[in-house]
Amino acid sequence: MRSYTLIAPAKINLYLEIIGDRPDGYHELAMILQSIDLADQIDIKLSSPGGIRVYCNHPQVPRDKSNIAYLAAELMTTEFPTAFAKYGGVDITINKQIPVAAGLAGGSTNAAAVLVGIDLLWNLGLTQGELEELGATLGSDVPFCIGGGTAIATGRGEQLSPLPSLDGIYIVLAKYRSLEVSTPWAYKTYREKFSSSYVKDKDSLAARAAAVHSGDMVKAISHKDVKEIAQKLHNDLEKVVLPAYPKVLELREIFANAGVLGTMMSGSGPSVFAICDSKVQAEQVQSQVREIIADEDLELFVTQLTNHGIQIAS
């Protein structure tokens, strides 16, 4: 029976700016997204009984329609009914390595892997652009997760412009297992507190979103200036999440005091990452944080930036 094993990398935000409101209720965003080596493994195969079945090694990951990976498979059955009738359903097994509810696009990258996997299983021959278009109907991060690497994301996050690769830069990533931050809460609270600063008219929204292309962070990325990239990290959601979640703020402060090049919360949190100048420094910082916070609930990872999204495992 045909099957594929796919590697589905997590992502962090190097930059997240909230520009204003959109007519669809989402926020207009300007972000720089970055894939990292920390990844889930997705095994996908044709299902002999048909239908869609999801399995996972993590107890917090649902196996029904509340899982975006399930929804990705369901979307493909709807969009390509002839292929579905010919090949049948799929079994999806998720080997979870990316922390759950961490602001690292763990669910989105699983969904991206399912889209890629079914495209292969059903011999659909879809382009990356076509897969990204499908992914955008599932969630804002899914299109990026398909191709990965380094990219500017505008709109609600689904409009992508690739940037030069930043692979090989080491980071330390920290997340409390039991701590979750609601993404809708974070954006809603930001709107309540800071909507007076939003750009209002359509032309100004587009101009401000376009401005990130010539901004300091993009220049630093183009020159692969790691120190400058670390200094230009920016996340508007820190303004609401850090005051409400002291453990996240503490992680950020400990990283900053450890002498890293730069540190920031990723997305809506609660993950915090620190950019280091080498693997050796990253491992030293990991040990240092572990000594300061001897809490088994705290997960710490040393990983690096990578230049790809979903890949077939070799």
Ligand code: C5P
Given for the second form:
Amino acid sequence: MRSYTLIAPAKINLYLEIIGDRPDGYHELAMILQSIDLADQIDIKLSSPGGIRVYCNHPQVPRDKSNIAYLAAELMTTEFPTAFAKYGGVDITINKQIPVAAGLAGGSTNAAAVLVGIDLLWNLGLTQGELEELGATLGSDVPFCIGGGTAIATGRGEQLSPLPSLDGIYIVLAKYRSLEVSTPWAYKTYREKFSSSYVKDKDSLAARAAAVHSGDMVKAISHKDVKEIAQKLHNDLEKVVLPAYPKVLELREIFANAGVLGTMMSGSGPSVFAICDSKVQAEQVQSQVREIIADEDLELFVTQLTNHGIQIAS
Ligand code: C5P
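Beyond the form predicted on its own, can we have the form predicted in complex with cytidine-5'-monophosphate (C5P)?
Time for the whole complex; same chain goes first.
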């Protein structure tokens, strides 16, 4: 029975700017996305009885169609019915290490791994571009999660331009297990509060999206200037999430006072990361935060930025 083990890294947002509304109801974004070493492991194999089955070690992760990894497999069965008929269905086992509902693309990276895994199992020979196109129909972050690394993401988040690698920069990541932020809520609340400042005409939208390519963050990344990258971190969604979630704001403040190079919420939160100048500093900051917040509900990770998306482990 053929099977693959895939590594599916989480992502953080080094930059997230909300530019305006889109006709499809989503937002026009300018983001810089970054893969990190913290990853789930996905085992995927052909299943002789057919169908799709999802297993996961994490009690909060659903096994049915409400799991985007399941939807990714279902998409492949409808897109490639001949291969589905020839090879049968798939069993997917998710070993979850990435905190759920955290703004870290945990679900999206699982879906990306399923697309890559089924492409291999069914000998489809799809290109990365074809996999990204399929991924975009599942979620805005899925295309990025396939190739990973460091990239500018515009449009809904699916239009990608690769940037130089930031491999090896250390971060501390913090997330309260019991705290979840709904991404639709965060964007909806942002729209309610800030849509008066949205860019409205098409040309200005395109110009704002293009501006990120020559912006300060991209320059800092090109020079791998860690201090400058940490200074230029930006996330518009902090404007709605931090006031509504005081614990996230507190984490942000504790990190800033711990002398890190920079700190920011990732995506729609509630995870917060802090960029450090070394592994030693990251470990010290982790201990410092743990001393201040003894709450077992708070998960802390020391991890590093990485230059890859989905990888085949075996
Ligand atoms: O694409 P994805 O399923 O990850 O998006 C989750 C939610 O985030 C969407 O339903 C939408 O409310 C919001 N969103 C948005 N604009 C984007 C991406 C996401 O408004 N570009």
